[in-house]
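What follows is one chain in structure tokens, specifically the form predicted on its own.
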Amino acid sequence: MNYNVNEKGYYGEFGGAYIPEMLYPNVEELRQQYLTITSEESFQKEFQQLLRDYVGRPTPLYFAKRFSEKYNTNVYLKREDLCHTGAHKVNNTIGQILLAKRLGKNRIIAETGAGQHGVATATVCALMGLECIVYMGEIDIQRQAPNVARMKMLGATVVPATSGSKTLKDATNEAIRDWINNPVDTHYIIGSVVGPHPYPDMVARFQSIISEETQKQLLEKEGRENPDYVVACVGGGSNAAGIYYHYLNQPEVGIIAVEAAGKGIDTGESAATSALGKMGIIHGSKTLLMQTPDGQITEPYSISAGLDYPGVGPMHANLFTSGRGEFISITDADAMKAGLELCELEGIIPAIESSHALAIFNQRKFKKDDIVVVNLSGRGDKDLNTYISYFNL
């Protein structure tokens, strides 16, 4: 079975495109375009310079000594929190942005839960010189206050979304919503593998750079490419796309997702997409979705805006029901522990979201001399209200 995207924007029954006949001009001309352009060679090749001076790629795969003692496995961080702006989110903006230049397109939009992906868009078109405007909920302004700073620092408009749960998925309903009253001059810039295609099969290439940078360290670390699991927190999941990318066909590697379960899978409070979810359509795309018997979208709850999503990217829901991935929901309190734990053992300070990654080891056994890749996916520096407020610091 090939889990990588179809021809037609699938993953097994998942992804398509669902859109409003006023979209479809805009995702025709990005599905017709976007795999010429990007496999262009000076596309390329300013892709990569991006990458290595602006980014600071590779980032390192950093074997964390002390953690891998306490859970007796060997536990490898893909450190994608030392990225420029502090998250794996700037691998897509980039790729985005140099894609949107050669459409010709002058004006940006973007949604952001947890801010990472509005500050890596906001970055992308100050260095490019183009208008940027970010949707994001109004109760995740409130809680990711420094990312918003930097934003509007970095000469955004910050727009935020009222209706609903006022978090990412009301976001994203506004960005779709200015997208369709500026067809011609706006790019949308996804910040997950979520969307109309070719929007997830896009982002997962522009993130790939991650596991491929991950065989080639391993290979020089370890003697070889493949782990045995690697592992990443799923909301939409472009960090998670990122990290399995290279190892999808790689039947020997297995593949972790690890969902925000909340205050618990059943308490009503949650975001864990495979547990709760059913098929449904969320943002033009057919994927798992937490909804009502009657088809109404159910709001998601995380303490982490970056998990806090009521579907899953196409990609994701297609691993899990084929079987191929295997998915772990973990709680707010776990994820908290595990985020500070990291802070003590190895002076590294995770976002929450790739907090729930790494709280998976109080959970799942793994051997001895197996090794596992968890994609540390950002920096804590915008969680730390959070964490102040949750254990009293």
Contents of the next structure:
Amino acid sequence: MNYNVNEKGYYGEFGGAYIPEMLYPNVEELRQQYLTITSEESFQKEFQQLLRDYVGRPTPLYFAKRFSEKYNTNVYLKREDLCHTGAHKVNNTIGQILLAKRLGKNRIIAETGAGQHGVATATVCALMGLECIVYMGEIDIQRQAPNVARMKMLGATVVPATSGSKTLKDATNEAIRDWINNPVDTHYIIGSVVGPHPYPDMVARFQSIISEETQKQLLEKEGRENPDYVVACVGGGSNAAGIYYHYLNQPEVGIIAVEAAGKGIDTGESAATSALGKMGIIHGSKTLLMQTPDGQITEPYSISAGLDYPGVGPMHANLFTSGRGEFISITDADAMKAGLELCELEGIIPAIESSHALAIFNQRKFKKDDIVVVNLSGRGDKDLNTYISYFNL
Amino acid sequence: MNRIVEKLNENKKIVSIYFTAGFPELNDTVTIIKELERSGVDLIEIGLPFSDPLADGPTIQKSSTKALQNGMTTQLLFDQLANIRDHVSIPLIIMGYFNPVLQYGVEKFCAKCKEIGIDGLILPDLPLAEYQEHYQSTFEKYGLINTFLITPQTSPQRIEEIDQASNGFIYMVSSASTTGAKQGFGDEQKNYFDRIASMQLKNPQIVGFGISNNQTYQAATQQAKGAIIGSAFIKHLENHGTSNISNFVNSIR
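Which structure goes with the form predicted in complex with the partner chain, now that we have seen the form predicted on its own?
Entire complex below, previous chain first.
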């Protein structure tokens, strides 16, 4: 079985482009052009150069010695937290802004949850001198104030999404509505592997630099390209798609996806889509999503704004239903504890999103000689307020 | 013959009204439909509310949220409509987003529509290709007409394709916008209306989005077969409830 997208835009039975006709010309233009444009030599040259000189790639693959000792296995951290802007999100925004320029677009819109994708979008818009509008849920604006300030400093307009649960789902709705109202001059930079085809594949390809580097770095350090496991947190799933990408069709590499259980899967306050979701349509994609029996999309909950999404990218939905991926859910409490533990053991303050991935070592045992690569997708600076109030620091 | 086709064959311009089922009150559905027919409306689009209506502006979003809070569900709507054909004879269309239909079960949904006497569906986020590959035969089995949208950005080639795939009317979105966003028509719309009229499509076109009064109705129907009023009617319901519906309709035509 192949776990990449097929020519019709599907991963198994998930994916497609369930969009109103108003979006068809834009999405179709992207579909027809994204592979051609991104494989052009001039595109690749500019993309690679910016990833190196501006983002700071390659990011280190760091052997977490004390953490490994504690859990009696071998844990490498892929240090996406060291990317410019503080998370992996910028890999994708660099790629999409170069694509947008080549499509002749001069106005950029984006949605954001934790604010990391919004900051990464505002950053590349400043870099390229393009107008930038970021939609962000009203609740997220409150809990991620530093990132809102960053976006403003970078010249972006931050528009609060006040409908529904006032979080990432609603910010995405507002961004889609903006695109419907501005179909000609605007490119929508989606931040995750969600949305209508070709977005999930396009974003996954831009993020695939993560596993491409991991292969080379692991070969240097361990004499082998393939770890035994790759681990990542999954909200929409872009950092996960990045660390899985070159391992998707290598069955000897275990794929572990970590979702946010929130206050617990059965509490009604959770964002663990694989456990609670059912196939449906969200934001133009057929995928697993949390919904009522009547097909109304329900409001998720997680302490981490970046995982607070009721769906999951179609690639991940397929990894789950096919059994290729092992899905684990982690509560707020366990994630917060794991985040603090990484600070104490390794001197690294992780984003709360990434802390979910680190928390699995308390639940799931690995063999002593296993090599486990965890994608440390972002740094915790943006979460300081949450850490402070949670631990009474 | 399907009631939509029958209506389109009449030599007159068509007023179609959209409303969100379950708004302003949960059990207003049948009252609104009866009042609309009595007021001389030609076609009714019954909105099945959805939590995340991507193509809709604030007015219809709010009405959908309210309808869901009131307790509207797919099954309840079907229950409310169970005897609707004892009361009205004009064409009825259910308009909504695809996910609630998918969860109800597409075939079960279509069968229920036929049983009640629904004549067609408009599901803006069910794309043409998916429809043709997976659902067309089911829609046809239950005698339902599916209506597709075109916009000013739709390419001539795709308009031809949509025309070929349609067997009722084409829903002509007046401008690049969500519902209820624009007021009045400028040169851009007039050029677009002219361009579509000159294509001599086999299906008549009914213009929607941005029709809120007699002026916009007249402009839209100069060449097109009819016009759809949604957000403006929702606002009327918001302000006046189900009373004076005929005043609203008379102010349009």
